[in-house]
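Single chain ahead, by itself, as structure tokens, in the form predicted alone.
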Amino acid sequence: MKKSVNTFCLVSVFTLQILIGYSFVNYQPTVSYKCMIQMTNYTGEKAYVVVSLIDPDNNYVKTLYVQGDDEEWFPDLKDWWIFSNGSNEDIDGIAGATIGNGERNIISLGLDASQIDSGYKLRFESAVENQEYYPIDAEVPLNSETIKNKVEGKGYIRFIRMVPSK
């Protein structure tokens, strides 16, 4: 019996300094959005679209989203491509179909509440099989008053639109 008690003591023990060393870790909130990518009329097949979280000293810090599942098209996509090299991050589960001229897509975006506000923004970059690409198709600072707004394209994004998911 006395040994049992003691064992229970110090599994609780250290189960309670578990939980005491999860308290002191700073989890940072994470807020999310919906964001509407609407499509110019071009010619042509379908677009790849990359939607990048960049810092405030304009680096790339990771991939949010990729539209287009061909990997065989990513290093169409130039400027992002030498910051994932196919292999700097792991973009399994983010990717989606390609998104055809005069289309709209709606898609789901997670940010830390830290980047709002301090400098980072979105990019979004676009390329269509055989004809221009886009490295700065558009861009959204991750501005609380400005988030919200609505963003033109200079490729083949039209506009950008975001809202806060509930």
Contents of the next structure:
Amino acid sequence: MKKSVNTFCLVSVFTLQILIGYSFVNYQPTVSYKCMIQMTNYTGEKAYVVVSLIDPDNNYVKTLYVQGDDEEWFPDLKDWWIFSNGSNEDIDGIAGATIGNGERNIISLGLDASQIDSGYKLRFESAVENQEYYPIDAEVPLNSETIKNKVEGKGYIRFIRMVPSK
Amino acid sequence: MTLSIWRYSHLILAFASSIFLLLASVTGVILSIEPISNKLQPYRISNAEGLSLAETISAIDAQYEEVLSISQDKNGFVSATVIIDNQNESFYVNPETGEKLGDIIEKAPIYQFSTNLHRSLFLKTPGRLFIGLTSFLLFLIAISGIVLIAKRQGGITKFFSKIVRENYAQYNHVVYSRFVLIPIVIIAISGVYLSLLRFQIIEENQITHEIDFDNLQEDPTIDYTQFELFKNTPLSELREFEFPFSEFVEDYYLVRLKNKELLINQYTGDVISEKQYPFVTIISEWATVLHTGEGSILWSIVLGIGSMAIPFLMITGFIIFFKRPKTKIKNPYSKDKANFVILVGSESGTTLQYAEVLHNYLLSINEKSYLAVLDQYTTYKNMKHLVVMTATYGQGEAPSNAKKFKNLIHKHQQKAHFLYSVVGFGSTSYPNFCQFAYETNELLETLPQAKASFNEIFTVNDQSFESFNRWASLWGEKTNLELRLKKPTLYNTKKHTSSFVVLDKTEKASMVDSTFLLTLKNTNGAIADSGDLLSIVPSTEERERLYSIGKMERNVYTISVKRHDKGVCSTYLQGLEIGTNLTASIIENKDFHFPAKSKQTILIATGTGIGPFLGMIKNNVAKKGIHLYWGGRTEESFKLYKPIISSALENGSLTSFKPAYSRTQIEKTYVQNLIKKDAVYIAESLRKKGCVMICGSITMQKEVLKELQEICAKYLNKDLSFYQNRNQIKMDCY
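Compare with the form predicted alone: the form predicted together with its partner chain:
Every component of the complex follows; first up is the chain already shown.
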């Protein structure tokens, strides 16, 4: 009898710990930015673009947005795919439709306030079916002073613009 | 054998693309369901088309924290992309209230899979290339198919006129393709277009706006709901609407309408830039809609049916191809050395096969024979005999390889005299029987050097080798050659040689009009049905004779035979004693079996033609309505069949029996007279899908068909061929 009470206590403590832990890991973003991805007038299929959060040591932290709806082509974005596929990231909720040349896409990106002004940055990498892959098409430092500046892209992206959401 | 270029390319193309085509059409059928199921979703708000842009935008804007864009798809579903809790979300909204209606329809895995297979066979770019090529081939196949139908029907204006039925595959291939060719052409063209677009052979240019950023005004600021464009544009025009990215005056409203794209100053509502979509963009949009059926249930159904028809047409097409005999003309002697010239006009190659039999036989007995098609007509220096063997195409026209003959015959005048004979091939069941053969004969008559071997022209009905052989032996007599032609192997229907024993025979004394009944019992289990043929070869020297079988009981068959004084076979059969053994073979004749499905059948026969009907009546256990019309010489002639007919009338397996006697002193009647009398009844029977079966002489058949033709025209408003095509008229005449 005593034993079972103990077990019960133990289970409750574990559950509580997991719940607390979970709420910490799964923190809600506290800052939100609107981001405009403007494509160049390249020729070819619609582009796949991935927006990832990069830490000060240049490592992937997490995927914020995937512009592309056909998984067939995901491995073309090599660096990101190694990270995302390797870490079994769930990207279902953050995927959107591809856009073509000359088009623009406006998205909302959620970030944790602690990631601003502490060396983190946003990386935009891009690929087009049977064409070149740009591991770093554009990078936007998460610096509150410069974030509103237009950042030019090197590949299929003409520029990136960011503004805080309303 | 000269195949027309159209037929040849139609086939080559079909072969080359068959596998890809099969995959694409099957997935096409699946994909045609997607737009239908999407369209049926309840996200379209009726009467919303009347809303203005301003009303819609403000309704949606009021509902959410921040709206990024609003768009409307081909189904008329309005969706919005909004930021909720710092996350992007897209869903269908009610354009009147802005309320969320439901999540964006996700492509079901089956459609995703099918789309991939349909577009690229899972082979990425090379796959897309294959599919694009296949699409182009499909287009060529469809076009060559249209040309083939037009040629077969005798002109594009007769495209939808009735089709001559040869067999299931041929008939249905033509019937169905006539209706689906147009959708198929559209599927193919739009498919090709989309591929060209995909491979940038057709370039679709993006609209580029030139903005004079220095002169953008912020005054007077008015609310966007008061912008002229937003107030005056109905929702139905809208494709996509994007809110300004930020509050800088450089950021604008982006509005995509059905035919143009506009940038609107976010403060003043001025149009900063307005660009019409380029022509290519509009064409591309049409191509997509036409190819996918997006937004239209009706068109999706048409596309689905079109895709479904492709595998069917492929199968029937290949059946037609493999059924068509393949022959190659071999001429060891040049045209100027040959004494015998055989010219062939043939659409499907069957006539050519018989011509080859003759040609090869002549060669085997060291005669110099030359075989060619009618369109190759030229001068033949040593020609002594000309044989023209020709079929008739469509509505009595020349077959495709005999079209130029009429001109050539006058162009190339023969120097020496020659004898000629024309053999027409065709089917008496169609109007214009052997018409082209008759025309050819008339043409030859006009030539001064040509002399006819016979006064009449010979015709071969339904590829009957027997009648061809009859001509051959007569022609042989004229040319002092003994011709022993062998039936081409391809036409030897499977024969089961079996043993029979004579069960019963009408004695010589009780024979009327030299006719007798012979009842045989099969001893080794060959299966035959009434209407099948019994092939008897009286001696090794002789060719086979065919008799129509009446199945009386299991393994017991009766044939009705008329003895001819010089008839080798009929004399032989008459001489058989009861209990003698006999070897014969059974040839299946499916086209003349008793119709299992029709409730009422009219049987028409003269003389010995009653033979198969005796069996059919005897086996009418279900007591379906059978009406027998029979023509004989005198009432005496009926004696032979009286016991069977009387008992059948008594037990109800025969509903009525009407005889016509042609040699009676008082009143001479023929079966066709009886048919005319009962016209209304026969018409009604045909209308109710009843069947008419005719067995007997060709002369009788012609007369009866004439009556039936009139009945059809007068009471049914249809052509006789309509019923022939539906297998309601069955014939076995000789």
